[in-house]
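In the form predicted alone, a lone chain appears below as structure tokens.
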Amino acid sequence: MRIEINGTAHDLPEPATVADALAAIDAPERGVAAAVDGTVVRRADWSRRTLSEGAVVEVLTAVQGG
């Protein structure tokens, strides 16, 4: 299945979850938020939330600074 993660196309085996998408880009385990097709997905749901062909996943990383 082909999805988009942060603007880049990725091929993932079906059924793919948000957790699979994060693993595909080696996202850090902490300080990360994920949205699918514009809707934020709770961390507790990442391993259960399946993705559809053409899904758009945005992964945001928290940054500290001042």
Contents of the next structure:
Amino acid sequence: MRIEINGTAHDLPEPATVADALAAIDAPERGVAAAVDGTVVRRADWSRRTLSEGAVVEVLTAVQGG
Amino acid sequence: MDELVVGGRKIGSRLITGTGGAANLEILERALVASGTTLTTVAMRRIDAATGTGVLDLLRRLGIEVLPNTAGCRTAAEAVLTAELAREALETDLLKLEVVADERTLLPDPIELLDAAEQLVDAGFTVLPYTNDDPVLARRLEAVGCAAVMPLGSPIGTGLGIRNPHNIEMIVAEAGVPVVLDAGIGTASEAAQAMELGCDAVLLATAVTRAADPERMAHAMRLAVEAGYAARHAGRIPKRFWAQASSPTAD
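Shown: the form predicted alone; wanted: the form predicted together with the partner chain:
Starting with the chain above, the whole complex follows.
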């Protein structure tokens, strides 16, 4: 299935979860947060929440700024 | 110095720092250590494989508490989503709320700011809003439950200092929550002035990170904040029009 992670298309085997999307970009365990289609998905739900075709996943962390 | 308390949290230093503008993490680290800060603000952005969680790792190593901000947000909705992501990623309910109107001025949009502040207080955040130097807006932000108010001295990154000291004094006179002078500081005398006007803390980034010698400027800011705070509470002399001799009259 094809989803978008931080603006880049990724092909993941079905069924893919938020945890699979994070693994696909080698995101670290701590210090990151994920939103799917504009809604935050809590860390505790990462391995449960499945993604649908075309899902837009944003993975954020803290950077220098402000 | 008496301790600063924001939303029930003790903040060890009255100099709150930003991270934006530092050329690299090594320079940032030296500046943070020299500043003596215990609370530092960071922005939230898409993770980049090259930088990873570098700035967070640095703050953890230095034992500095993280203050996530919503820099870059233009609407209340964007700010609320960014705040929720920050709370999830950084495991803190502290938030520097920033909702700016446009890129040219980077001035806060008061309508969106107040709306976002209200929503985030309701959602359990400890909200520290970056606001205009407007006593009325500061009062409204406090009324919706913000834990502090953070008026600007002048626009972000300008180094123009405190352009309307009287407004800052009016905000201080009315506030029941800590007042943090946020944005516009260019040099140490302006940080001291903020404290002399009665602010509880100063938040600055550019003045240090883009100085020719960030570490030395960070040290200067630390001294300035301490000096200004001490002077404020030492009870300055009244201003007089004519001279008053400090020596006894000559015999």
